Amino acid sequence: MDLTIRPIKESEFDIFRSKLVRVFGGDIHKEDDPKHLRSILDPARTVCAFDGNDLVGTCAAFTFDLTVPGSTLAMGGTTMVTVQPTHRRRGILKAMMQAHLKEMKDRGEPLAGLWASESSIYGRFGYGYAVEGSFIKIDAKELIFTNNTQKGSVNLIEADDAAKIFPDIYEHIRQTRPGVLSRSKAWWDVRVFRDPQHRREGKSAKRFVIYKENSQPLGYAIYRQKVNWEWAEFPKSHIYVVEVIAATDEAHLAIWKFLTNIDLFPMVQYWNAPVDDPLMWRINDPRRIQRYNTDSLWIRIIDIKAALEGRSYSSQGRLVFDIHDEFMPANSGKYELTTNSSEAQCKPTSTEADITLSATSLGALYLGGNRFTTLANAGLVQGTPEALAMADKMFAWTCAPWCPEVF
């Protein structure tokens, strides 16, 4: 095997798009214009494997603001990492894996994340599993409401519309929970309002709602119906939720009213609400909402000393962490964090340290979704009683991390 890392041509784009689809079971369809995913990924951000002239491995990043405990920080999104079938276990993902976070560290993105396809893969590349996303599903037939009051509207807009209000809602509650990603005006534009009838999997096109208060948009919800009726029955049709985004808590309450009281469509289902979204607090039976948690975004610390200084804390304190990174070896050491009400430093120190985990558990960590006593009681994360009790009230937020979309 001749192999070579390196970045796709602009030549090489159609190739990258068609193996990259194959390895994950699909096809080009004649919708897919290959424009719509140029505009939103940088070929100079793929790293690929060829051998010979023959692709057999792809991975490229996306360029993302991640919003972090009280602050963003550049974040390079890995994504569309396949290696062919005829070329499995010859060390190609591990290459190309090595490529790709020095084009990230030499670009200066403290963080990377991810969607895992194979939840056990990137561990041994230094991802920890930071966020969970909740998969929920709602009878609504019979659903009381505990608050009845609702002071905005709710009406449906067209796509050209929604288009020009989203954004900024989105905008707004990006600033306010970790986890959550920016979005460009290519990506909104291919990824969220773009809909061709092939990705819909039987259902409708879909639907935008926007709820304002005094004319002013406070939230808005994206969603899709399913028509499951059959004479003499009860209706079953589902309402499938695509995103739910409210800024304020009347916003989310009329969202949801509205959500699980279209007519006909009894079944509601939501495969990614944040694991804190209070909706079974706001009805009088929380059973009618069935929920299951499962990984969503998973981070990579590429530079442990911006990262760590990037974000804000709960509480001041001090701790000397010992971090073994096997996949990037130069992080590997002793890192003295402290915090106050303003700001964090983080330096290298040869102090004994408080607390030793690895990059992984580090990136499980970092954006207060996860606890470190829980990792020491999964054995991922040593410390005193004491110390690790500090870094839970130090890194710990007052809203768990979401993150609203696979990329």
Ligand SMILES: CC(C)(COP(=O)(O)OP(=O)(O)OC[C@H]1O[C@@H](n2cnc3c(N)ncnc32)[C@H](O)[C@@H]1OP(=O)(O)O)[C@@H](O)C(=O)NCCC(=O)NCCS
Contents of the next structure:
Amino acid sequence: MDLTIRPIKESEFDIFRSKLVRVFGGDIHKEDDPKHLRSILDPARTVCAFDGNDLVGTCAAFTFDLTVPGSTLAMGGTTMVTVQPTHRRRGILKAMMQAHLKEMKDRGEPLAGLWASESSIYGRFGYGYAVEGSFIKIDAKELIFTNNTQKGSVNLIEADDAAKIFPDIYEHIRQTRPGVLSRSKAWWDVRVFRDPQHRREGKSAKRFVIYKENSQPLGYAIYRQKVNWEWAEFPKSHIYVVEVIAATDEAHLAIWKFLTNIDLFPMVQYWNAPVDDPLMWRINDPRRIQRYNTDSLWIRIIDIKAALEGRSYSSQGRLVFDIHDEFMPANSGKYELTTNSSEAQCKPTSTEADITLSATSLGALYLGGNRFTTLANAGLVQGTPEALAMADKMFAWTCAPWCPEVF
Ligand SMILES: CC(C)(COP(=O)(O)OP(=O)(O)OC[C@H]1O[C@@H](n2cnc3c(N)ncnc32)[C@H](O)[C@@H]1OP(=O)(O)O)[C@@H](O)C(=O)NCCC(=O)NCCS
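To test you: the structure above is the form predicted alone. What is the structure of the form predicted in complex with the named molecule?
Let's see the whole complex now, leading with the same chain.
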């Protein structure tokens, strides 16, 4: 094997697309104009593997800002990772990941993030399981909400109108919820509003619903319908929720009442609700909502000082972390983190460590979605009970992290 790792050239964009979709079992459809992907992906941000002239591995980064507790930080979104089945398990992914993380470091991105096709792949590269999403299924036929007031109104609108209104509402929640990603105009167009038939999996086109109070848009939902209709049986057709974004509690209540009260469509599913979504607390029979949680966003800390100084903390304190980073060894070492109500400082130190952990564990803990004590119980983090409790208090945040979309 004559391996070269490099970005693709503009002229290689089509072969990049077709090689990568094949690994995931798909094909390029005629509706999939390359300009769609090109508008959100810069070929300079690809890191691909060539065996001679043959493209055998793909990897790329989207350019995002990630909301972290109290702030936002630049994050490279690891994506489109494939190795052709003819070339698997020869170290190509490992070689691409080395170049990919270096590219992010050189750009000054303190964080990398990804959604994993298989949860066994990325821990070795320092990505930690940082965010969970909740898959919820509701049999809404007899759902009773405990609060029946509704201040505003819910209306269905067309995609063109939604495109003018939804981004502002999304921006509002993006500021406050760790794990949420920035969306460029191109991202909204290509990933949210563009809705080709072959991506619908037998469901309807996307429906767009808006909640307003006094003409002010405060929340929205995107969903699809799927008819499941047997003659002379009770209705059991489905609503598949794509996204619910609510800037206020009233908007959240009104949108969920709407989604669970559509005639003929009593079966409601949401593939990725926040794990702390208040919906189950709004109904008188919480078992009507079945839930299971699974990993969504994995975080890899590229620049430890910038990442630890770049977020806010829930309490003041001082801790020394001894961090072991096998895949980016220059990151390994002891770091002293000092936090107060307005800022955090992180600096290398030679003093005794309070907590010892891997870069992967730090990624898992960074957004406040997991507890140091839990990872210590699993043998992944070492520290005294007092140090672990202090770290838990410092890193905790007011809401669970949530990443609303796969990339
Ligand atoms: C996942 C994939 C990219 C791995 O590529 P690869 O070139 O075979 O991986 P490498 O040979 O560089 O393996 C590096 C290490 O990861 C391990 N590994 C690779 N794929 C793995 C998997 N699916 N599950 C668990 N471990 C895996 C290897 O065993 C190796 O471990 P080691 O360092 O302890 O020896 C490739 O199998 C693939 O394209 N899969 C289908 C598409 C996909 O799932 N992509 C990921 C999208 S998020």
